[in-house]
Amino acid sequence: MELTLNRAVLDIPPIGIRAFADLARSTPGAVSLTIGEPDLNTPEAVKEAAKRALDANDTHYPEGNGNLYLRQAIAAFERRRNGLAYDPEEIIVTIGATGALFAGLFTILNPGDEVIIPTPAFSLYEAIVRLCRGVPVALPTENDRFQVDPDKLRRALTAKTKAVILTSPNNPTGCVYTQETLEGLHRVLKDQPVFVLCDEVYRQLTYTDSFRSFSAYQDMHDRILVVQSFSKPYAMTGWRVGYLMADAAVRERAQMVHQYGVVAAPSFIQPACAEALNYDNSADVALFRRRRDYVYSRLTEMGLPVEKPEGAFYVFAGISQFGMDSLTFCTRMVREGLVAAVPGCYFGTEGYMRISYCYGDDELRDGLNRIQRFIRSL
């Protein structure tokens, strides 16, 4: 008898972003503008809360869905900051947003179910859908300025459609869905038996006062799942904590996936997460906005097509004019220009590269100078 592995695992490629960051690290003298990790440190008050928890021996099993005080803090924060009404019993504290995505998608998908993913998109969505034996369906947005066209979404819906994933602010584009886009999507989806998974990990990193989210349509409360993370807005990437918010009936089943998969998020970091919700990150947002403006102005001066980001900390620059696919372009740029960005193909969209501005001013200036020199050499 031949030993075999799960076919779903065999069909999943390595994470392209990490692979390309590794290429940059292994190239002597290369500057990397690849990873979406704030160059800031976790706020002192957050770290102190974790230290106090350790000193108090808060190292035993916590509640499976997250301790009640943290879920209460999350519910209050979401109501106060984002206008979302979720009861603490509709919240699961997860191992990062990744854990929330896994728990949510595993709960709702059956083999063969289709999930519409507007592209460009974070590659994790497609991978998780495939691991759940679902079918990812790409919905390209590059010809619509990275907005999701409601008519195109309507045409993409089939009898097998189980869910739509919406990410705003978006990774990799930094674009935010307009009110017009959201209203159009709501008209299409409000009467459909389809779940909407709203990935909002960059919601607290927006540069516009007019930001709105699809999760605000609470007439679809029973079908909306909201994914959040402590990583991006509070510089807590290494803490690996996020949360999933969903209607009680969905959350009841999702907690089974979560608890059988990981049991619970570590106990002593939960007080730190509650403290993080009190942190005013407005200075950090101002920092990233300034960096956004600098990177955007430099790229437009180089003649690269780019939509100005209104959130997150990425720019998705067009490179199709150079007559090569994005992997070839970015590989040459590392080896010849000694600067790394992430190929657009890793986000399901050719002809682009993603530049992260989670780096200091000197690194950004040096990296962009290298990009400019490389482009001029082509």
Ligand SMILES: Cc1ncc(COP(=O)(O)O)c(C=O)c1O
Second form
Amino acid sequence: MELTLNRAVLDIPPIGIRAFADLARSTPGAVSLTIGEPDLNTPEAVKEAAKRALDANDTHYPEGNGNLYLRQAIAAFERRRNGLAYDPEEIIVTIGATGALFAGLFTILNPGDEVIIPTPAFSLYEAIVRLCRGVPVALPTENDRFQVDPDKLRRALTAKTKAVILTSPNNPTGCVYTQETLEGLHRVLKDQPVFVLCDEVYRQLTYTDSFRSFSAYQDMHDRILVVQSFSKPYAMTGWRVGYLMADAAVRERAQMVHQYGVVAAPSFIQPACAEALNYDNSADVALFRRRRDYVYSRLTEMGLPVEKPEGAFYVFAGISQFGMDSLTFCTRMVREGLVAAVPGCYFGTEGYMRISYCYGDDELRDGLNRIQRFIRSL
Ligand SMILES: Cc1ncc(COP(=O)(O)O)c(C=O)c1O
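To test you: the structure above is the form predicted alone. What is the structure of the form predicted in complex with the ligand?
Then the entire complex follows, led off by the chain already shown.
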């Protein structure tokens, strides 16, 4: 008896970054600069709030879209910090930003619908679009300093385009979209029957005062979906909680995907999430900014082409001058140079490696010294 599995599931590869981090881990003496999570701990007040909730037996089914007090806290936070006007009724508390991406994309995509993904991009987008039976369409940005060129976007639009994903600050480049980019994109998209999914998981980790997001174009409120996470700004990656914000009509359907999939985000972490929104992360931002400056100056001194990141905690460095594909380069760098960075191919762009600076000063210095020695040896 032969049973076939879901072709959409069979067709997607395992998460590449994890496999590469495993290679670094299993290489004795290797330093890894691969990880995509803060090397900090969750703030004490946040942990205390979860402990109190457990002791108070806040362990029963919560509201499907997240408890009202948390959605109210999120709405107030978004208004105060990010200038976004979303009603608590337009918010779903999800299992990480990943859950928000999945609920959002599953809600809007029909089989064969195209999703434009500016590359390099967070690798889960392509896989999630495929799982939703959509068609990912890469829009390369490496020749445009990792900005999305509005004319190129216009040319990529087809009758099948259902959505565009915009990630600023970006993983893996750390770049933020300029005001000029945003205005150009808005001009192209405002009259198109296309959703714009704004992944803002690094929004609270920016090193510029001029950060603006596409989500500010609320004349497109009915077509914008905002994906957010508690993971990165509050060192809460293991808590697995994020949220989706969308116009009520979209939210009403997205909650079907979310609630039939997971019922709800866990109850006793919700008071802790509300507490996290009060956390002042400016000292953490200052720490990451200092590291960004260090890593950027070291890499430019080595002669590697780098666009200065304005957010997140990654630098995407050019390595095409060494005449190898990024997987070969990074594999050799682990084996011969005992230092690991993530090959650009895992973000859909050849000729680069992603270096994370979620590491202490000594580790960063050691890792960068090793990169320098390795590239000199080539
Ligand atoms: C751009 C981007 N979006 C979404 C996510 C997923 O975040 P979460 O931990 O909230 O699922 C990540 C994680 O690395 C990311 O880099």
